[in-house]
Structure formats: C-alpha cells, structure tokens
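Let's start with one chain on its own, the form predicted alone, as structure tokens.
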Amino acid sequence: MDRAATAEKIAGIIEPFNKKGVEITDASTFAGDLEFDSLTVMDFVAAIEDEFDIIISMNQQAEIETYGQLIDAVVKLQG
C-alpha cells in the first residue's frame, strides 16, 4: 500500500479519536495538537495495528510524534 492510501486509511481511523475536530496535517502532533493522553495513544495504536496487521513496538511509538511520522512508520512496517 502506498503512502497516500495508507494516509487515507489512517485518517479514517483517527477521526473518532480527534474529539476537538483539529485539522490534521503531516506536522500535527499527537500530544500537542490532538491532545492525546497515554490511554488514547494506546487505543489509537491498537486500532492502527489491527487495521494494518502490524506491530508498532514501544521504541517505535516513542519516536513517532507527528501524524506524518506515523504514516511513514506504517508504510515501512507493511514492507
């Protein structure tokens, strides 16, 4: 799956987690812009892992701060 298709799929997954209706760009941060707390992050990561049938390690999660970085990581994990 290419980056655009992956981004579109993730956009659908993030929608219910985006409670404030923030406009999401590649530079949007989960902690700052979207105000995700640790529980929300865990639920969101689980939804991503289920949808794409991948595992995002704790180390990888710690390095992903923006929406764009998440898309790139998912594309890479899919091979």
The other form holds:
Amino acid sequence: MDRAATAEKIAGIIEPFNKKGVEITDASTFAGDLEFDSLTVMDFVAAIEDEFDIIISMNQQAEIETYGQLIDAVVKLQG
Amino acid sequence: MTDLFSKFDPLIELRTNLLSQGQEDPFNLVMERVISPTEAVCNGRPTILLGTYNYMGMTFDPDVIEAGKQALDDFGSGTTGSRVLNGTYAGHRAVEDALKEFYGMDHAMVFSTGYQANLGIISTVAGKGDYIVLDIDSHASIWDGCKMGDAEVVPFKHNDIEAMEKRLKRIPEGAGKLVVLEGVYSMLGDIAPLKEMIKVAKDNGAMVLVDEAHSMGFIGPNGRGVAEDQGVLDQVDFVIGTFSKSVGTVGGFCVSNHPKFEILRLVCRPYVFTASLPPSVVHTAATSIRKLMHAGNKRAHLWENSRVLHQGLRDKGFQLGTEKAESAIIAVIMPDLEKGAAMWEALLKEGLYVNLARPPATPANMTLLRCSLCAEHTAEQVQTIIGMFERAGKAVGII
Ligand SMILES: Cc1ncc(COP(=O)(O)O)c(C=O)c1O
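The form predicted together with the partner chain is what I need now, so please give it after the form predicted alone.
In what comes next, the whole complex appears, and the chain from above leads the way.
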C-alpha cells in the first residue's frame, strides 16, 4: 500500500480517538497536539496493528512522535 | 543551570495539595510496632493490617524466626559478596533446594529481590532480535526487565487471548519469542487464563515466563500458583517468584526445567553484580518454604477469608475489581484520587490499614484501595473489617 492509501486508512482509524476534533497534519504530535495518554496510545496502536496486520513494537513506538512519522513507519512495516 | 528536578513539579504540587487539606500522607506511614502478621501500631494507633503481602502469615512463625536467629549466630549478619564470588553460603543452596522441591523443578536461582529476578531473567533470556510478548498490565519489574534488554517489546491488552495470539503470529519467522504473564495481577487481584494463553504461546513456538509473586503458597493444590491450579505448570519454562510475600522475608527467584538453565548464573547481570541475601534471610526463607508445602489448612482458611470479605464489601455497595474473589487481593474501586485518599484516611482512623494505589501503577487510571488478606486473619477480624469499611464509606460518601 502506498503512502497516500496508508494515510487515508490511518485517517479513518484515528477519527474516534481524536475526541477534541483537533485538525491533524503530518506535524501533529500524539502527546502534545492530540493529547493522547498512555491508554489511548495503546488502543490506537492496537487498532493500527490489526488493520495493517503488523507489529509496532514499543521500541518502534518510542521513535514515533508525529502523525507523519506514524504513516511513514506503517508504510515501511508493510514491507 | 536547569534544575533536573523540575520534571517532578506536577507530582510535588499534587502531593502538596492533597496534604494541605489535613490528609495523612498515604505514602509515608510508619509501623511503630508490629504485633502479629495482622496487627500493628501505625501512626500511634492500634491497626488491623489489610494491606500487606503477608498472605500466609509466616513472618512470626516460631520455626522461621528460630532458623533466622540460628543463622545469625552461625553465619553472621551478611555475606558481603556476590553469589558468584564469596556470597554463596550453605543457606543459599538450602533455599534453592527447598524451591526445587516446592515446585518440583530441576533448577532454582535465588536473587536478592523479586524485582531483580524479573529484571535479570527477562533482560538476559530475550536478546537482540528476539520478541517479548507481554500483558499490558504487567508489574513494573517486568517492564523494567524489557527496557533493560535488547529485545523487541510487544504488549497486548490485559488477559486478551486473541490479542496475544494475533501478535505472536505477526512475529517474523525464526525470531525467538518469550511470552510473559502473571498468575495473579496484583492491582485488581484478577487471575490470568493461563491454560488457554500458554497453549496459544506454545502453539506459536514461544517460551513462557509466569510471575507467580502473588499466588505462591496460596493458589493451587500445593501452593505452586495459578499455573499449577490450571494444570499447566509443566508447560511453563520459567516461574518467577518472591520471598517478600507469602514466604514472609525478602528475596526473589526463578525456577525452571530448562536443561541449560545454570548458565544464567554467569551471564545474568542483576544476579552477578549485587551482594547475595544475608544468611538469616535465606534460612528463614528455606524454613518458610518447606512449611508452605504442608499448609493446606491455612490455604483453605485464606480462601474463606477472601470470599467472605469480597461478598461482604459487595453487599455493602462497594465497587470491586473482580466479580468473585479470585485471589487474596480484593480491590475496592474509588471514584477518584481525592475520595480514595479520604477513604484511606478514614479507614486508618477506624484502625484499618489498606493499600492506596493510584496511576501509573493502576490500570485504566483507577484509584484503588487494595485489601490483601492473610491466613492469620480470624473470621471475626474479617467481620470487623467489613464494619469499618461501611462506616468509613458512609462518612466519605462513597456508599
Ligand atoms: C507481580 C510482581 N512481581 C515481582 C515483584 C517484586 O517482588 P520483590 O518485592 O521481591 O522485589 C512484585 C512485588 O512488588 C510483584 O507484585
């Protein structure tokens, strides 16, 4: 799946987690802009993992701070 | 200069606010005198203890105490050395033998704490390129063991067999896999469906580690834990445990049937680079463990205590962490930290000590009053405790 298609899918998945309806760009941060706490992160990561049938290990999550970085990581993890 | 402590400011403020309302500090209690496994004098008041991990009440067992005194006389107050140098005494071997017999396993390795046992075994067994698949509600020592090692760390939703299976199946072919589970999860006192989870782990080629810290001595026909109770202990590659709960002293261990297990003594850093337990501790532990093998009556009484307290609190209208009593831990769910702290203090003034647990130690940001029962609590004490909860709960406005 290319970046555009991946981004579109992720946009759909993140919607219910974006409770405050923050406008999301590639530069949006999960902890800062989106105010995700650790529980939300866990549920959101699980949803992404299940949708794309991938693993995003804690080690990889530590490197992902922004929405754009997440899309890049998912594109890469799909191989 | 940047003050490195500024990162703690939010927590300092939270505490200051809480204590400025006249609240006794829940995290700074002093036990001035300990009368028995179930009674102490705390902050000047006689208090029933319902927040210790002294599940089997072994801390004042006369044989246990005698073994410790004798060891002090015979071997001195400490070993002043690592297990692999000058720190292995007869008592360290004796307690490892007691553990092998207790669990019916080939190997036992004793650490200075249970925390270090998890830290050491997990970080050493799972290395670079391997995968650790673990429950998201795992104890801090398990998480820290993951952090210390070089493996990929993959958490799954608490006790969710399907979520665990999906993750195992996504791991690249040929990678080493370690599934880490607990028998009893100590925040809510719920148990894991080990039978199902271990089958899934084995079907997917993973090794299995189970932390039985809160079940040892109590759960299972021989007190070997939840895996024994569910008939799958023979499928567990590594059992982690502690002497700081049912055994009634301090120390940690791993038991295993793995044929190459003994090599860990040379490569496991939290085993090598720290001093071994004092002789008095290992002798008390060995004596206690041997007595726990034959503690069927105590186990039965502890189950009764746990069930009665669970039912009693539920009948009074408290919200509890589990539907039924699954272990010796009964977690009472508080609406928020302020009410929880107020309830904790009201109970203390009634003469009851329970554990106040709050995020991040708790799942789902809950504030909990955790009650842990002891086989030495009498049926009358349990009734007294229920009455104290009722009065305090009404005073604070929780029920
Ligand atoms: C599940 C679990 N594992 C390990 C430990 C650590 O045990 P210890 O007190 O021996 O360090 C604890 C106790 O806090 C625990 O609850």
